[in-house]
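In the block that follows, a single chain appears as structure tokens, in the form predicted on its own.
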Amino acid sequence: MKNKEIAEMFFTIADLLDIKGEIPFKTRAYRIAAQTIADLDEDIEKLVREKKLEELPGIGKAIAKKITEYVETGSLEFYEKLKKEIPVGILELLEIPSLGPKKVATLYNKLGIKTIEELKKACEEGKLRDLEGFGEITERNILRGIKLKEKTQGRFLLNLAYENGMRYIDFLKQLSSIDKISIAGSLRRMKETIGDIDILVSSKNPEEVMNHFVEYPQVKQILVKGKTKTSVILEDGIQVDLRVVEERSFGAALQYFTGSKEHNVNLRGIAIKLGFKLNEYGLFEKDNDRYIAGRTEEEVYRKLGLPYIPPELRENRGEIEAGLENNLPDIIGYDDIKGDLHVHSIWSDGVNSIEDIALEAKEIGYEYIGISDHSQSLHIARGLSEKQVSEKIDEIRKLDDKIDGIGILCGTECDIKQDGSLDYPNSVLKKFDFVIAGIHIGFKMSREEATNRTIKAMENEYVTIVAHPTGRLIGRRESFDLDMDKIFEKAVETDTYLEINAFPDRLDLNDVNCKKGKEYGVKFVINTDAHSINHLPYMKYGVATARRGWLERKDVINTMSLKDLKKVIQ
């Protein structure tokens, strides 16, 4: 399948056209096409043969012709010409916060900067401050952005690691000699970024398991191959470590290799006090090494006087103390979500129709779906005018009557302006079933400005939810400097729900803020911010964040039935 390479090529074309200064409509067309292809389940070569490309959302005649050319010849003349005009290497500069296409073009044309190292050196030498549109503050922001990128270097977003891990697990399960198998490490704890993937297996034939493990089609390099541990690098650069243990040690090893390190240190301390020793092989009597437990995690925790602690809680943030006091939260489950309230359709910058989104949500098993397209000022995302809002509401009401088994709600992701006012007047806001307010422009704010801007939006009587409250993009943009205590207090005062945005490069609010917000009495909503129906499964990453933040079903409004949800959002 060439789906991935064609999608990546189209994303690159869009970035290169941005740097050239091409009109936004043209670059957006390539991005929509790229996203459609990336999310495609079918082989794109088959669609080319069957001449069905133009049936895909966002694929017009011109794009279809380019896809066909690439599939049939292995190259695209338009792309090759573009690469000669602009070195593809400078695209890495776009990953630095504070740098957009225009600034990157200026850096390349004026200073010949093509790499992050060249950019860092130029900033340190003060070469950017005299360029038009830059200055000393921009220079400092760029250096800060480079440090942010360096901090997350070598780590992968949760979704990439999770999808790789699950595919590898499915491949390994083909082997009958495997008795038990599980993901371990930080991926099992569902951290927002992952360094590598750990897989644990119990088997009586470890050599056969290791031989099968290295035959996985995506393996690029074998780092080490042994009897109990083997490590490989996959095509996309992520490292996968496999360990094989005896069946009687599987639970202890799973607990040990899941971590976190701090959680394990605390647990071993409890074991010592009870006259035991705990390691990856099991729980043993300290004096005579008699085996006590280790086949399952549950029996290990039980023998230490603890209830089972879910992996997402194992960060040494009070979970062991809570367990000893029989006070662990009954954290939200992955199947507890009844609907998603933040989904974009073709009315703004999504790729699917409202009807297609509703049918997919019904297939997932949701009771409801909320269509929340962008508001009028966000031109780059084709925000809706007031006239379009009325037309969209009419369409949703008709579809809600037409499609049985799913409730379709009409929301908006309304931009919060720099003074804290909203992008629509109240006369428009009151037409929606709910209003999600979010910041999308003007990110350079002081702590006071960012906090007051968000608080003023929450004070609007029609605002139901605050979208991605801290505005971060993992590895690309730092969070706003917000006074979260004031935000939590205002959320409780105004009955405003804070969003846990499940899109993998956001996961905003993060787990730490979820836990703190819960202590204030804040209520949350978990949404995907999906721009394609293929993004709807991202919900699990938002639920994982909520679980890591100790949230229970009662803390999250979209665990409610449609009937109960309508009562709270209205």
Ligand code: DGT
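If you're wondering where the values come from, they're calculated on a predicted model, not measured in any experiment. Residue numbers count along the first chain shown, from 1. Rigid core here is just the name for the largest C-alpha set that superposes within 1.5 Å across the two forms. Compared with the form predicted in complex with this ligand:
- Once both forms are overlaid on the rigid core, the distance between the two CA positions of Thr68 between the two forms is 2 angstroms or more.
- Core-superposed comparison between the two forms: the Cα of Tyr30 travels 2 Å or more.
- Relative to the superposed core, Leu551 undergoes a Cα shift smaller than 2 Å between the two forms.
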Contents of the next structure:
Amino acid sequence: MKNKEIAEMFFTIADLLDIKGEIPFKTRAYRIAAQTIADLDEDIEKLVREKKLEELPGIGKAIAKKITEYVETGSLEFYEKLKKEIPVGILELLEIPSLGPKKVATLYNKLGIKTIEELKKACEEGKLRDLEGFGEITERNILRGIKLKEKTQGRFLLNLAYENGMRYIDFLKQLSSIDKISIAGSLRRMKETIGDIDILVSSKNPEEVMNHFVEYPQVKQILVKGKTKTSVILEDGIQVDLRVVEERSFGAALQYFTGSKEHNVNLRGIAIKLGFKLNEYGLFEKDNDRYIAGRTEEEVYRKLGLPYIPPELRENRGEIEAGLENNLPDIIGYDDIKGDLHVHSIWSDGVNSIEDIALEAKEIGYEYIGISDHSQSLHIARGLSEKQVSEKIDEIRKLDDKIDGIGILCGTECDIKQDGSLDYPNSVLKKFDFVIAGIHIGFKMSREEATNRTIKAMENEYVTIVAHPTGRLIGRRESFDLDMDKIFEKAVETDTYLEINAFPDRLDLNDVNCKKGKEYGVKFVINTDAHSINHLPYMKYGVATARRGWLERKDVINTMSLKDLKKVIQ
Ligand code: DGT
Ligand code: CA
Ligand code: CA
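Can you swap the form predicted on its own for the form predicted in complex with this ligand?
Following is the full complex, with the preceding chain placed first.
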């Protein structure tokens, strides 16, 4: 199937046309076509043969002709010409926050900048500040953006690694000579970004396993292939390491390769104190190398005087000490969530109707779903006017009566303005079942401004939840500088719940802030911020973050039944 290839080509064409300064209407058409092709279940080559392209939504005559040319000849003249005008490499510049197509075009035309490397050098030499539309502040922001990108360079968002890892495991499981199999490494710990995917297998026939492993269709490159370890790179660019061990070492190896390294170092110290030796082959007596344990992780931890420690806790943040005192938290489970309160519908910038969202939530097994669209001033996200709010609430009440087995609640993601006031008056806010307040514009704030702005919103009696409290976007935007101690104190004082936004590039609050907030007595809510029903499964990344932050069921309000939830959000 050439679907993915063609979709990517059209996305690239759209970006290149943007840089060229083409009218937005035209570039949008390419993006819509690209998305349609990317979402297509059928083979596009088949549609070309059957001349059915134009039946697809968003594909007109001109684009259908281009697809046909590409499928039939293997290249597209229009695209080849465009690439001669504007080097494709330049597109990486668009990944820098604060750089749009217009600025990229200026950088290319005036300074000949084609790569991030060249851009960094030009910023450092102060060459950008005199360009039209730039300035010293822009120059500084671009440099900061480059550094932020470098920090996450080579790491992948959790969802990309998770989805790739699970598909790979499914593929490997087809082989009968695989005995036990598990994800290990940072992915098993559900860290917010993943360097590479680690998979562990026990088998009596390692060679066969390795042969099968490299036959996975998504493998782009084999880095090393051995008897105990093989590493490959997938089409998505992510590296996967497979290790094959003997059955009696599986638990010890899983423990070892799950990490974190810091957790392992601490654990090995405990083993030594007890007269043992711990490595990836097992737990042994130090003096005579007698095998003590290693088949399961539980067994290894038990022999070291510890309860089983869930992978998400293994960051050496006190979990071993707590375990020794039998004081580990009973962390929230992936199945404990009874509903999602932050979902966007077609009323604002979501893609699904409320009815579709409700039916999908029911299918997932939720007890309730909260539809929280944007507020009036957020025009870019099609925020709702006061009149629309009333209409939407009516629709929700009707659907709630119509659809059995799921409670539908009406919320809002109300913008917190620069001065900390809210984007609806209280007379409107009180109509909602709950109010999520969040900052969406005006990110350049001092620590004091950001903290006060958030606190003022929490003081509003109708505000139930603070959305993505620190505003970070992983690899793209730093958190606001917030005084978290003050935020936690205020959240407890005002009974405001802090969101753990499960969207993979947010995961905000993060694990460390969850743990700290819990010590203050803060209560949390885990929401996906879904803009499509396809995003609802992101919930697990939020739960993972809560688990990594030591949260228990009782710390998270959307583990409650609808009846209890209604009481606390009132
Ligand atoms: P990543 O891939 O950067 O997101 O993080 P990890 O934790 O998956 O790290 P990775 O893939 O380098 O290694 C997997 C695990 O193997 C790691 O969590 C702990 C263990 N490990 C690897 N190298 C060492 C080491 O030198 N010492 C110890 N104690 N453990 C190691
Ligand atoms: Ca790894
Ligand atoms: Ca690795």
